[in-house]
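The chain that follows stands alone, in the form predicted alone, written as structure tokens.
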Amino acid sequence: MKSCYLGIDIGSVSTNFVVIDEDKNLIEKLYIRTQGQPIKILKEGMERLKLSIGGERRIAGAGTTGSGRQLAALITSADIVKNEITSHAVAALDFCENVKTVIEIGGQDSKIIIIREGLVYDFAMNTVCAAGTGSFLDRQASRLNIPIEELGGYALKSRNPVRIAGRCAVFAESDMIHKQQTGQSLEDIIGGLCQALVRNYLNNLAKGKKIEAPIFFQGGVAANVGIAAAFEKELKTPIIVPPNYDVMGAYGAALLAKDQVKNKGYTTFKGFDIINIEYMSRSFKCEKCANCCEVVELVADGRVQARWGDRCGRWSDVEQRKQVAHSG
């Protein structure tokens, strides 16, 4: 049975799964809406992977990334857990060892990664302003009654993009409505919207950073040709949208898992059996000190498997010691 490696990227909007072979070829990918239910979607993705590759290949290692990476790692016993910055950088470098800038825009956040000589030199993240994310584009596409997949095409048809205030999602939407009321064409409004998002990104994330080519554009928003064109116009240089731009975080996690397993010689990955276990997460407020930490518990078949979120380790350290004692 051929070995392969799994990467899981759990975000607030989507959960992505990537399976690569020993030669780093992508043999399977899944994009599933998280819908606020990361555990359910994780199990659903694993079940679908079991049906598609379970009888032909053996998952020899797994890595997790994204905002839900710790949760996914605990459930799957992943070999490595990495943040999104590292995972996206590793994926980009695998496609182009000379890449110097990575622009990543997802559903709820956006990032810029500056790479020099194959290493992450600098980065910035936006997790506050919705105007620089894919969710804002989704909302406007829905309001304009245009499929999100067609939004970029409208922008490319624009001959005179209108100026839209892009520093705030609320102001940008009000500005768009005003432009519609004055009779501006849909193409020019959408063209202006794409340019506004790009200005927001460059002003908030790239300010003070030296953006050099080659530049990779990753994340779900990279599918929008209007945004890519707006970046090229502002930066005056070609923008590269790599293959599998939408799952590059998961791809990077799979690459990292492959290297990790090769280095240590074994995997901790539990396999597809996790789909048969009933998982749930819950939280409680610890009032043992003034920190009043919110402690999160992962429960499997009624038993607490892990706790995290406490600053002092009162709860998490106990669970770690239990696991070590049990494994010994």
Given for the second form:
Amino acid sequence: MKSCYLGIDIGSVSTNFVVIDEDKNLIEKLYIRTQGQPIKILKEGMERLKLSIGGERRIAGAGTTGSGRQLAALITSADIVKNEITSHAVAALDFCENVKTVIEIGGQDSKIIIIREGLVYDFAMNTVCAAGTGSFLDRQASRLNIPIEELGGYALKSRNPVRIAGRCAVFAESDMIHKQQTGQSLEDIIGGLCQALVRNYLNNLAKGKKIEAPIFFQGGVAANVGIAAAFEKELKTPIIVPPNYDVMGAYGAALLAKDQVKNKGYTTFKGFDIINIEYMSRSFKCEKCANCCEVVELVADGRVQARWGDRCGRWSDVEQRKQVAHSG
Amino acid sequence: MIATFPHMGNIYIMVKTLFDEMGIDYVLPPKCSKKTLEIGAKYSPEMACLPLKINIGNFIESIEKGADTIFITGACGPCRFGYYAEMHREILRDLGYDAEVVALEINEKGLKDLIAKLKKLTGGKKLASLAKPLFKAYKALCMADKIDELSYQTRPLEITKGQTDKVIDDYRNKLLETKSVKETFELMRDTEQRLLNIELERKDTVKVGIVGEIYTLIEPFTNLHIEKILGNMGITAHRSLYISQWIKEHIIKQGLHIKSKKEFAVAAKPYLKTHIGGHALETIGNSVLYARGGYDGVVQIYPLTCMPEIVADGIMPAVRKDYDLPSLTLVMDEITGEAGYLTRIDAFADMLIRRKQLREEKKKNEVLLLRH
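Having seen the form predicted alone, can you show the form predicted in complex with the partner chain?
What follows is the entire complex, opening with the chain shown before.
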């Protein structure tokens, strides 16, 4: 049976799975909407992967990333847990070793990664505001009654894009409504929206950073041709959208897992058995001190498998000790 | 009089020592917690910064435990903090608490006002009676800061992971229970020794300087225990400001008219020539000093809407460029979901570790080239 490696990226909007072989070729990819239920979607994805690759290949290692990376790692016993920045950079570098800038716009956050000599040299992530991220575009598309996939196409048809304030999602929306009520065309409004988001990204996130080519555009929003075109216009440089732009985080996690397993010599990955286990996560407020930590428990088939979220280690420690006792 | 005061890192150790030594009745405010912040945020103006909200939370929690007199330090003009004493007073009065707020500051009424306020502490006795207790309190603070600093050094190097955390947790718990100054000092000496006894690896770690606004820098509740997080990732953190050092520079040296060497101000000169309030000048100057000192990066921390730090944040790109110094800015507010911060810190740590590895490889190759 051939070995392959699994990367899982649990994001706020989508959960992505990537399976690569020993030669880093992409065997399988899945892009599923998280819908606020990471555990359910994780199991669903694993089930689909089992069906498509289960018979002929063995998963020799797994890595997780994204905002749900800890949870995914606990459930699957992944070999490596990595932040999104590193995962995206590793994936981009694997695709093109000369890449110098990675623009990544996901569901709830956007990032810029500056790479020099094959190394993350600098990065930034948006902080408080969600303007310019996937969920905002999603909302605008549904408000205008346009499928999100077609939003970018409208922008490309715009002749005279309107000026929209891109600094804040609330301002941007009220600006859009105002322009719409004065009778501007849908194309020009969406064209203006794309430009506003790009302007905001460059002024805010990329502030003081030197954007050099080759520039990669990754994440779900890279599917939007209107945003890509607006970046090209503003930067006066071609933008490369890599073939698996939507699952680059998961791809990076799979690559990292492959390296990790090679160094370690074995995998901790539990396999597809998790599909048959009933997982539940619940939380409670610890009242032992004034910190009042919100402790999260992961319960597998009625047994507590892990706890986290406590500052003092009272709860998470107990679990670790139990695990040591079990394995010993 | 049952006295109380706001929390700010190790300050409580100093004030506790002072009150214990003078035999003043006091309420130690409960450790800053989500509950403190919840209370504070509920009763403070929405636009106020995080420190004010936590102060208000501290006061209300203490008043509910019986405190009736709140001692705070005032300061005219470093930033919004300058009028916080007045705001504290108004907010508490609006809520119907009749606690007295005593701001120890030199204001337009001159020294007389300060002396009158200090006499509240001495119970009418001569101010000279304050000297010895103050000295002991200051010493306790210095020791507490020293313990913190030591823990930042042992954590990334300890052979058995978690040892430093254990010593520190144990010390913090016991500290709340000491009944006399003698006991406090014994505990601190013992803790220092325990930290020194931790077996350490010999290796060169990645070093990060912590700069930013003083409250968020010093109160661990507001900075996610940043030094601890970095330490457990194998990174040595160095904090640019300690409260004991601040007292030495601003109160002791100024009081004795000793000119202090403001290295940071000199270092900041090409970017910022003068004080603009808060700790902006320190943030810029100390970042430069860290870069020159061979540090691998800096983390800047400040509360949302802090004007001086926003200005410093705007200047940072120039420092980063001139010294090729990576920096990470963390803006703290009422957000309790720590995951977003941890992702950024994790990515920053990853980046610094890889940069250092690459630098060392390059150096090795150069040496090899020279030999051949």
